[in-house]
Ligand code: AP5
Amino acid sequence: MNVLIFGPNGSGKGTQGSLLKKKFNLAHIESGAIFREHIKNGTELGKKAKEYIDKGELVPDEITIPMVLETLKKQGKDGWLLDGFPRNIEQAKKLWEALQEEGMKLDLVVEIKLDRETAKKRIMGRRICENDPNHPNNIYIDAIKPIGDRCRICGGVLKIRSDDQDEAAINKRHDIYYDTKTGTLAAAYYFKKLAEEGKTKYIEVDGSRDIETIKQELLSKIEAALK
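Requested chain, on its own and in the form predicted alone:
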C-alpha cells in the first residue's frame, strides 16, 4: 500500500504516520530525510541539491521529484508512507505525473484536519522525550500531559525545541500549509479531486481528538476505502 499523508504541524501527523507504518509494514519516508540521505551518500542528485542548499536557495522540483521517486523505489518496495511532500500544488501535479510515468500506484491520501489556532497551541506545548521523540507529551493536551518535566511513558527527561516556541516561524509554516490556492492544502485538494475522479482514494480524519480515537477512525476509514 502506498500512502500520502497531509496535516499541519501540530496535528499529530508524525504520530499517526508511525502507527500506520507499524500496522501496515510501510516505509515511513519523510521529505527532510530524503535530502539528508542523498547528500550523505553523495549521489548525483544529492550533490546538485546541496549546491542550492548551501546557497540558501530552494531545491528545484526538477531535482526534488527524482530524489523522492528514487527513495520510494529503493525503500518502499513493500509499500510506503510519504510524509512532508508535496508542499504546494505544483509539486503535487509533478509528483502525480512522475508516479504515473513510473507505473507507481498511489493507493490512498490521508488528510488530518485541524484548525490553525489549535495546531499552533499544540506545537508550543510539545515536549520531546530524550529516549524516544515519538513518545507523545504535550502540556496543553490532558490525555498526554507529561509528569512534571518527565515523559509520561518512560520517565525520560523532556526537552523543549526552540523552534516550537518561535511563534513567527510557526505562523510562516502554517501560512504555507493552510494556503488553499497554491500551498500544501491546495496540494491535498488536488489529490482529493483525483479521488473524486476515481484515480486514488482520499480520507479525512478529525485531528482535534486524542491519539487513540484518531487512530481508530483512521484505521476504520482506511479499511473501508480499500475494500
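The form predicted together with BIS(adenosine)-5'-pentaphosphate is what I want next, because the block you gave corresponds to the form predicted alone; please supply it.
Just the single chain follows, nothing else.
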C-alpha cells in the first residue's frame, strides 16, 4: 500500500504515520527526517537545508524533489508512507508525474485537520526521545507527559528539536501549510481532486482528539476506503 499523509506541523502526522507504518509494514519516508539525518552527518546537503529549516522556510524544490523521489524509488518498493512531502503545488505535480512514470499506485491520501493554535502548542511542547523519535512525549499534554526529564516509554534522554522553539519560524511553517493557493493545502487539494476523478482515495480525520482515538478512526476509514 502506498500512502501520502498531510497535516499541519504538529498535527501528529509523524505520530500517526509511525503507527500506520507498523500496522501495514510500510517504509516511512519523512522528508524532514531525511534532512535531519543529513544535518547530523554534516553533509553538504545538510548544511544547505539547515539554513532554510531554522528559519521555518521550505528547503528549495531543486534539492528536495530529487532527494525524496530517489528515496522513494530505493526504499518504497514494498509499500510506502510519504510524510512531509509534497509541501507545495510544484512538489505535488512532480510527485504525481514520477508515480505515473514509475508505474506506482497511490492508494490513499490522508489529511489530518488541526487548528493553528493547537498545532503550535504541540510543537513547542514536543520532546524527542534519543532512543526512538516515535515515542510520543510532550510537556504540555498530560496523556503523553515525560516522566521527569526522561521518555515516558523507555526512560531515554529527551531532546528539543532546534526548529521547535522559535515562534516566528513555527508561524512561517504554518503559513506555508495553510496556504490553499500554492502551499501544502494546495498540494493536498490537488490529490483530493484526483480522488474525485477516481485516481486515488482521500480520507480526512479530525486531529484534535487523543492519539488512540485518531488512530482507530484512521484505521476504520482506511479499511472502508480500500474495500
